[in-house]
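A single chain, nothing else alongside it, follows as C-alpha cells in the form predicted on its own.
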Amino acid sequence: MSMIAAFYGGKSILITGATGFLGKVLMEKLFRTSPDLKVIYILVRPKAGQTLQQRVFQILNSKLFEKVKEVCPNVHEKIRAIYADLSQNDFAISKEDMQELLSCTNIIFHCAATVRFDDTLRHAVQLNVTATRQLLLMASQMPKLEAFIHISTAYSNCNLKHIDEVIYPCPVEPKKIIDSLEWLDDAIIEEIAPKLIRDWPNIYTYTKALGEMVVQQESRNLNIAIIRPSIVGATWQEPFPGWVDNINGPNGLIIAAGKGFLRALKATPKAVADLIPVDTVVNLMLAVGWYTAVHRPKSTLVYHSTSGNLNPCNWHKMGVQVLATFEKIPLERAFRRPYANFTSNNFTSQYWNAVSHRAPAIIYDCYLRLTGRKPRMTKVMNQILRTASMLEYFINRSWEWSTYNTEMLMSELSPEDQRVFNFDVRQLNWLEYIENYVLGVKKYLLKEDMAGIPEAKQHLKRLRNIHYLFNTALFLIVWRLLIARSQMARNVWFFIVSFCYKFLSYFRASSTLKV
C-alpha cells in the first residue's frame, strides 16, 4: 500500500492557486489517490458572472476529473471554496472562514502566483512576496499544521549558471521593498524596477526569488519545503497523456508553430529545453508534503523539479517533433524538412525576424478581406512575437540544477510509492511525450477534432507558401536595389550570370557530342 496516499487520508488541505493549471492537477491527484481525505480548502476569487460554486463546478466538470468521479463520487462535497483576494490584507477572508482554516488545516500547498513576465513590480510583489508572507503568518497560527509546501520556480536564480538546492540571498531585503511600495507612486516604482531586478531577466523571476527569502525569514518553527519546477508542461502519464488548459509558456509557441504562423525563432538549438511534465511536479509535491510532515527535517529543504541534468532535450529536437506531429509525417523525414531549423539562430537580426513574420501576416489578412472574412493574422502575429521576445532569454541559455534532495527523496520512497508518485524524469521518452503534448494542445486546449488534421496540413501548406513567396520577393527586391547602387554587386551579378551561361553552354555541347 502507498504510504503517501495513506498519509493524506483524513487530512484537511489548503491549496492556493487551485484554479490554475498546477493546482487543478494537484487536486485531481489527491482525490484520485486519497479519496478518503477530509477536505480541500481552495481560495477563490469569483469571476464576473460566476459564483464560487460555479467555478468549482466548472473545474470538476472538465475532462481532467473524469477518473476522480469514479473513485470519489462525492468529490464536490470535499471541496470547500473560500472567498479570498490575495492582494488584500488577510486575503479579505471572512472571520468565520479564517477561523475554520486556522483550526482545521493540516497541510498547505502554496501554488498561487502571478506568472506574467511583464507584470508591474507592485502587483508581482503583492502576489509573489507579500501574499507569501501573510500566508506564513496564518500558518504560524494553525495548531494542526504538519507541513507548508511553497512552490517557487527553478528560474528564481536564473542570474546564476549553476544553481544548488539552497535559498540564495537577494541584494535587497524583501521587507524593505514591501514597505517602500506602500508609499511610492506607480511612476516611481516603474522607474526604479530595472535597477532593482539587476541581472534577473524579468519581474516574475525576481519576485519569486524574494518570495523564497520571505519563506526563509518568516518560517518560524514551521515544517517548510520549497519546490522549484522549471517550465511546467502538459501531463506525461496522469490522469492521461497530453492534458493542458492554458497558453502560457511554450504552449502559445506550439500553437503558433503548428498553425504555421511561426516559421523561425531566435534561439540556441543546442540549449536545453528544461520542460517538466505537470504530473511529475505534482507527484514530487505530494511526496515532499509527506516527507516534510513525517520526517520533519531540521532545515528548509529545496527540491528541484527539472529535467535537463537527468534527461536533457534541446530546443531543436523539440521544435522538429512539434511540427512533425502537426503535419503527421515520420520524424526521420522531419529532420530533413526546411522547418527543421525553425528554432535555430539563423535570424540574428530582430528587424529581419519581425519583417519576415509580420509582412506575410499582412498579406494573409489581405486575402481574408478579399474573401469576406475578418482579418486577424497581424494581431495574432504581434502577440506571438511579443511572447517569443519574452521567452528569448530562456531559449538561448542552459542551466545546471543540482538535484541531490530530489534524488534523496526518491530513495526514501517504497517501490509502491515510486510507482504511484513517480517523479523520476529519467524514464521520460521525449519524442513520445512531445507528440502527446502537441496532440493534447490540439484536443484539450484548442478543442479541435482530430479528424481535421488533413485540413490543417493544407492550411500549413498555404501559410508556408506565402512565407516562401514573400521571402523570395523580398530577396529579389533587396538584390535589385544593391545592383542599382553598388558596382561590386553588379560585378558579382555579372559573374554569376556569366558562370551560369558558360555552364549551360558546356552542358549543351557535352550532350551534342554524346548523341
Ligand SMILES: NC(=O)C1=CN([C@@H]2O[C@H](COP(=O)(O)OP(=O)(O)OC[C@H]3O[C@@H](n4cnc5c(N)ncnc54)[C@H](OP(=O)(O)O)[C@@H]3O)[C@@H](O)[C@H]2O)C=CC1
Contents of the next structure:
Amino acid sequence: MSMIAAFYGGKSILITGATGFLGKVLMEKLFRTSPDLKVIYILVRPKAGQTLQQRVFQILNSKLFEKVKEVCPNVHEKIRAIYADLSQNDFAISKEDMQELLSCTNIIFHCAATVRFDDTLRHAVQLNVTATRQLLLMASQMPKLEAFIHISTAYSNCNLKHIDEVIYPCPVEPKKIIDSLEWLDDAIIEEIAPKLIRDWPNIYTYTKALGEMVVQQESRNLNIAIIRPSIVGATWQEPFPGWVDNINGPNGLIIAAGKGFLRALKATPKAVADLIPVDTVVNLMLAVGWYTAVHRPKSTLVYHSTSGNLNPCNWHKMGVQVLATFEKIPLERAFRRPYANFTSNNFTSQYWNAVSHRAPAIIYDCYLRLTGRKPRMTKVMNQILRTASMLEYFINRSWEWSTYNTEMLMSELSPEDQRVFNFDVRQLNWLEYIENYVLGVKKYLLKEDMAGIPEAKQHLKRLRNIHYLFNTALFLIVWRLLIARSQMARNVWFFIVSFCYKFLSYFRASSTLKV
Ligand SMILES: CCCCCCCCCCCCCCCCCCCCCC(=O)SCCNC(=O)CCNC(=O)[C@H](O)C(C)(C)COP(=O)(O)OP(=O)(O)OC[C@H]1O[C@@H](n2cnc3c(N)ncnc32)[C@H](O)[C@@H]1OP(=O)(O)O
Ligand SMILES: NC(=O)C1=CN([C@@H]2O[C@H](COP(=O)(O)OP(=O)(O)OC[C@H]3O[C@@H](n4cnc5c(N)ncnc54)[C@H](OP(=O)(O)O)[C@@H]3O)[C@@H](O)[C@H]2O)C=CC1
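The form predicted on its own done, now the form predicted together with the named molecule:
Expanding to the full complex; the earlier chain stays at the top.
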C-alpha cells in the first residue's frame, strides 16, 4: 500500500486555484489514489456566467475525471465548493464557511495565482502576494493543519542564472509594496512598476518572488513547503497522456505552429526547454504534502520541479518533434503548412516576421476583402506575434536549477510510492512525450476529431501546391520585370536559354547516333 495515498485518507484538504490547469490534475489524482479522503474544499468564484456548482459539475464531468468516477463514485459528495474571491478582503468567504475551513482543514495546497505576464501590478500583487499572506493568516488559525504547500514558479528568480532551492530576498519588502498600493492611484502604480520589477522580465515572475518572501516572513510555526515548477506542460502518463486544457505557455504556440500561422520564432535553438509534465508536478506536490506533514522539516523547504538538469531537452529538438508530429497528425484547416525556423538573431527574426507572418496575413486579408468577407488574419497574426514576443525572454536563455531537495525526497519514498507518485523526470522520453502532447493539443484543447486526419492531410497537400504555384508565379514576375529593365539580366537570360538549347541539341544528336 502506498504510504502517501494512505496519508491523504480521511483528510480534509483545501485547494485554491482548483479550477486551473494544475488544480484540476491535483484534484483528479487525489480522488483517484485516496478515494477515502474526507473532503476537498475548493475556493471558487463564479465565472463566465457559470455558478460555482456549474463549474464544479463541468470539471467532474470532463474527460479528465473519467477514471475517478470508477474508483470514487461519490466524488460529488466529497468536493465542497466554497464561494471565494482571492482578490477581496477575507476572500469574501461567508462566516459559516470560514468557520468550517478553520476548524476542519488538514492540508492546504495554494495554487491560485494570476499567471498573465501583462497583468497590472495592483492585481498581480493582490493575487500573488496579498492573498498568499491572507491564506497564511488563515492557516495560522487552523488547529488541525498539518502542512501548507505553496506553489510558486521556477522563474520567480529568473533574474539569476543558477537558482538553488532557497528563498531569495527581494529588493523591496513585500509589506511596503502592499501598503503603498493601498494609497497610490492606478496611473502612478503603472508608472513605477517597471522601476520596481528591475531585472525581472514581467510582473508575474516578480510578484511570485514577492509571494515566496511573504511565505518565509509569515510562516510562524506552520509546516510549509514551496514548490517551483518550470513550464508546466500536458500530462505525461496520468490519468492519460497528453491532457491539456489551456492556451498558456507552449500550448498557444504549438497551435499557432500547427495551423501554419507561426513559422519562425526568436528562440535560441540550444537553450534548454525546461518543460515539466503537469502530472509530474502534481505527484511531487502530493509527496511534499506527505513529507512536510509527517517529517516536519525544521525550515521551509523549496522543491524544484524542473527537467533541465536531470533530463535536458532543447528548443530545437522540441520544434523538430512538434513538426514531425504535425506531419503525421496535422491540425484541421491550416492557414499554411507547418514549418519551424528558430533564430536568435534580431534582424533575421524581424525579416521572418515580415516575410513569413505579416505579408501572408495581409495578402490573405486582401483576398477576404475581394471576396466580400471581413478581414481578420492581420489581427490574429498580431495577437500571435505579441504572445510570442512575451515568451521570448524564456526561450532565449537557459537556467540551472538545483534539485537536491527534490532528489532527497525521491530517495525517501518507498518503491511503491516512487511508482504511484512518480516525479522522476529522468524516465521521461521526450520524443514520445512531445508527440502525445501535440496529439493532446489537437484532441483535448482544439477538440478536433481524429477521423478528420485524411482531409487535413489533403488540405496540406493543396497548400503545398498553392505554395509552389505562388513561388513560381512570383519568380516569373520578378524575372520579367528584371529583364525589361536590366541589360545584365537580359544577358544572363540569353546565356541560360542558349545553354539549354545547346544541351538539348547535344542530347538529341547523341540519341540519334545510338540508333
Ligand atoms: C516556429 C514555430 C514553432 C514551432 C514549434 C513549436 C515548439 C514549441 C515551442 C514552444 C515555445 C514555448 C515557450 C513557452 C515559454 C513559457 C514560459 C513560461 C515561463 C513561466 C511559467 C510560469 O511560471 S506560469 C504560467 C505561464 N503563464 C503563461 O503562460 C501566460 C502567458 N500569457 C499571457 O500572459 C497572455 O496570454 C499574453 C501573452 C499577455 C497575451 O494576452 P492577450 O490578452 O493578448 O491574449 P489572451 O491570452 O487573453 O487570449 C487570446 C485569445 O485566446 C482566447 N483563449 C484564451 N484561453 C483560451 C482557451 N483555453 N481556449 C481557447 N481560447 C482561449 C481568448 O479568449 C482570446 O481570444 P479573443 O481575442 O477572441 O478574445
Ligand atoms: N502553468 C504553468 O506553466 C506554471 C504554473 N505555475 C504556478 O502554478 C499555479 C497554478 O497555475 P495554473 O494552474 O497553470 O494557472 P491557471 O491560470 O490555470 O489557474 C489559476 C487558478 O487561480 C484561480 N484564481 C485566479 N484568480 C482568482 C481569484 N481572484 N479568486 C479565486 N481564484 C482565483 C483561477 O480561478 P478561475 O478559474 O476562476 O480563473 C484558477 O483556478 C500558479 O501558482 C502558477 O504561478 C508555476 C510554474 C509554471
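Quick caveat: nothing in here was measured; it's all calculated off a predicted structure. Numbering follows the first chain given and starts at 1. Just so we're on the same page, rigid core means the largest C-alpha set that superposes within 1.5 Å between forms.
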After fitting the core, Ile188 CA displacement of 2 Å or more between the two forms: no
